[in-house]
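A single chain, nothing else alongside it, follows as structure tokens in the form predicted on its own.
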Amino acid sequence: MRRARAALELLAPVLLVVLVALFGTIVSSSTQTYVVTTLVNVAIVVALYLFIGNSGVLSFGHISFVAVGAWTAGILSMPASEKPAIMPSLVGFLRDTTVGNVPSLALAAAVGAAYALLVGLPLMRLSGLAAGIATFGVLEITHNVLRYWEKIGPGLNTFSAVPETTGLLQACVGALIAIVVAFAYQWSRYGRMLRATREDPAAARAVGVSVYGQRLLAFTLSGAVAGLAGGLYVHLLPVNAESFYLDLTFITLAMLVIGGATSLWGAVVGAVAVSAVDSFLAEAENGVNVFGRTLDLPSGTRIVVVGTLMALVLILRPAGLTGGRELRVPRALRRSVLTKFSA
């Protein structure tokens, strides 16, 4: 039963995820773009997932993560011819190199992963309040250096030239590497330990758990999951230092807010429930049609929903959608099969 339990806590966000890239194929290009950003913003929850649901400590550092990841796959991946005109105060070493696509992503979850290590050192002896915002400070910091030092990127500028690699299959295929490394990590010993600090930090510590080492280990595997995230992200769409920076930040922590912050099944639906609510809403925001009569709502009306659905959650469920649990075999069933095997 241990092994059944754990094959469909592995496999029902599988599922859901597939689902979303099949979803994919029989709809408009248009859409098909909200689709694949939906796929996208998986990978980035299930990162905030990784650590902020095994460890119980608020980080709003993690698109940190997520942009130091993007601006790796896509400085690397653009043609070096392109870039004197768009960077033309890059560094040598980064004007002059160029990666395919797949090189590009495993850089931007490397060093998305060597610098959440790095801010971890000092971060991760914090909790509560603390935490939240130190992490935020590391939000800010970050921020400022990509969208103003030009020797490591475009600066103010957009990121253009950038191959837009990432389709329905590669976004599927970002989305469940993040799923199965979540859950291998929530599975081992390591994840378990997490755990435990996370319910009695005091009792963990008592066994000889580290709690600085567990939540260090967490820390750098969600940066690197957030890193590949990143680079997912800048093969799909133009973007710029706004775009990780608070929006983002907001949206995928509502994200695992409303789905269930402690549990894997709660931040993949989270995801893809909110990600689907926020595309229809940005398309109402320019007008869409609804049976027969054109919805136009004003600019920010998403933020403004995807806010109070949030506020809602919290008030009416606070463990989320799924109850913070993961989706697990009815107890019928297992009673069944147990009376099966016992006879």
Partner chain sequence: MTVDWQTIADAFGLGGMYALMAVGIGLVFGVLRLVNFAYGQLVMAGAYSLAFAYERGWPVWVGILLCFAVVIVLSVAMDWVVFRPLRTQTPAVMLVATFAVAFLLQSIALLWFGSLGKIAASLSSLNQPWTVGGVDIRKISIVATVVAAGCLLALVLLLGRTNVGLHMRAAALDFRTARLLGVRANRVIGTAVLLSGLLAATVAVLMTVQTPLVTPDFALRDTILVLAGVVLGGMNRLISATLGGFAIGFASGFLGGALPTNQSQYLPSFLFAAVILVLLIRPGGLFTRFGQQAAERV
Given for the second form:
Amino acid sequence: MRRARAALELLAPVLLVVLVALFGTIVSSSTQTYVVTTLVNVAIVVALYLFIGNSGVLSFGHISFVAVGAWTAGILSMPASEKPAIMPSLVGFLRDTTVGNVPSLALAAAVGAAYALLVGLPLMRLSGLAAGIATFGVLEITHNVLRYWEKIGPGLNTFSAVPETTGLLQACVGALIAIVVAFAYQWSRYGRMLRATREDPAAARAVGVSVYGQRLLAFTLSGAVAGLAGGLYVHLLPVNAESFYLDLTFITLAMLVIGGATSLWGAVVGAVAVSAVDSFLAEAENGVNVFGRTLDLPSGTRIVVVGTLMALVLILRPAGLTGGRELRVPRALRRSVLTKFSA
Amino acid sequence: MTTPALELDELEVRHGAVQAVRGISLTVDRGEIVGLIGPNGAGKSSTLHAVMGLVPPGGGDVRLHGNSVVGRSPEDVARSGIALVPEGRRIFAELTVDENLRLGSAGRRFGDLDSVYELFPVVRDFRKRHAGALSGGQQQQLAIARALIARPEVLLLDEPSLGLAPQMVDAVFEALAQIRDSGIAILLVEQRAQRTVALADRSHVLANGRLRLTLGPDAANDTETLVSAYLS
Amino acid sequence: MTVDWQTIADAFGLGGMYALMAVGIGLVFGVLRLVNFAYGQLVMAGAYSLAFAYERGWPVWVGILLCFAVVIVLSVAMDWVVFRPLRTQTPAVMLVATFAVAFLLQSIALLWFGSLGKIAASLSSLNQPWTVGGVDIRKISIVATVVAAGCLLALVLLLGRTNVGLHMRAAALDFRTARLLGVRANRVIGTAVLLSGLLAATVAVLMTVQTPLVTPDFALRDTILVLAGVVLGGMNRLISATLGGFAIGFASGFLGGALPTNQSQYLPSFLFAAVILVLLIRPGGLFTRFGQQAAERV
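Could I see the form predicted in complex with the partner chain next, after the form predicted on its own?
Now the full complex is given, and it begins with the chain already shown.
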């Protein structure tokens, strides 16, 4: 029974992501870009979930890890011939090193994890409001430094000329890796310990769980996933420092909250649902044909709609669309099918 | 038959799955002290919180002079004439003694400073000081004074003797007797069973959220009854 | 580093404005334990009202009146629609919610007024200098300092001398006990929201003098800095939050004016590093006595 539940907990988000990717194969190439972006968003929101959902501690800082992932992958995979034009002040070893697509993504994850570990070492002692504000500070510092420090990146310039390798396949694989990592973590004893600290920190501490240590582990792991997502991003679009700041922080947090912050299923559903609405509206801001009529929305509509949705969910259904629970098969079905399945 | 000042009618309180109070009924009349004693976790504080509207009752009714106060906000209950001296005193340590008293009359227009000063001279002597600078006993006197200043009809006290030196306990209990004589109905929640039984017109023993026993003042020296009431 | 009197006066003006915003954020935090990330959008709405009036050539006082009306209506609406339903949630959830509201309001502004921005220049004459003791100083720097000092004084009197002020202080210290004494929760919260709206409108008027171009992200940057200042100072007390806001405003005004750009560009990083350090070492803030801790720790 336990195994059946675990299987469903993994299969449901995996199937949803695969369905989204398959949908991407049958649509026009301009719509496909939205589908690919959706899949990368899934990876970011799963990274957020891995830490926020399991620990119950707020983080405004995860987009920093996405940013350093993007910087790592972007700098290292840009052809050496292009670097001087876009990043004239780059330090020697970054200028001279060029790696392929997959190694750049692996390094993005590694740097994301390392940065999260570094940040988490002091910050994981904080909870509640203090954690929210301190992680916000991390976002501000990261954004500020990446914007101006031209020795380690393009500064105010945009990452053009990075090989655009993030297509449907790579984005889908990336999202699946994020889901599998989050799933493996939440079923591990570490994941269970961290969730225990979320429910009752005092009781968890009393039975010997280190709240600090468990949070740090989850923070680092989610930093790795966020770094990977950043790598996927830089291989998808020409990004710059502004791409990884308040807007992305807002929209990904909205996805997590709307879907339901305390379950993997909620994170994935939130990312897919909000991305779908967001993509449709973004398209509509450029004029879109709906049932033979042209819908032309003014720019800004997207965030109004997403912001309203998020506020409504927070007020009316704080646990999110999924109620913050993993997907469960209805009771009747469970009895007939799953008992056979696990027998 | 006259309506009592305060009447609890089959009052129930639930904290999630735990039922803290399982239907208790009691009345307190003007000029009467009713004691509510019992071990930790018996439901004493929960009862007071339900009366004040801090937690919604799971069932039953609370009536002030025959009118239900269930469903009102804590400030409305306070304004209708029920004052609580909360556990741990809860004075505002960073405000002056005077400001604490002014807050006491927040709910009702009139403040009765003179009789409060008469009852607790220390409150007048230290009125410009920060309340946090007072001793524990003085803080308790301030907390009671603050509750009285709005001239409530019913005074609820949650363990007023907690953490006080013996002679301070005497002073507090002496003051309670005087307050009773001024015509206020008092519901006194206490751990000091013997002193409470001796002071109160009648005392109810609460255990596991139910009233087990009612004792008159003459039972105060009957140690055996008290002990068995606690252990039942 | 070049320091002149104008830089110092500017720093005082900016410090004063940030102190007002800090009070606006601190008042609401005191009674609701809610950090209003959307505070800057109240200022933004006020600035758009001024621009709206300016475009139509309305007199200055009509513009200011409109600004106050819009900001107050908006802050009361925010209280009713967002703060009240969320009152029982944790501070972290409320922070996320106001973060969402900030984005929502910003994009509504984008939708209505476009990204190019509107001009609110009806008080631009205040950018002319006054000559004080042979030194030229822009009027707005002095006006901002004086207005801020006046508002703070009025607030001190309100909090210290009136009953509603006493109720607000008590509610900020221990809301539950205050209610048990008959302090009306809704009235106290309503007053705090109203006062913080008044302050936001005042800031909007002052800020548009210095920055007449009103865009959807008007005052966003400032709000982030003020929040940092409030945490640095200590948000559990209004006085320390105000000092923190003033200090941040003064520092960014002074350093921004005195340092060349290539040195001042990392200012936000140092500022937020200081915020994090304070949260870790003195969670109660710099301007509070030791032992008063705002943050939970693990």
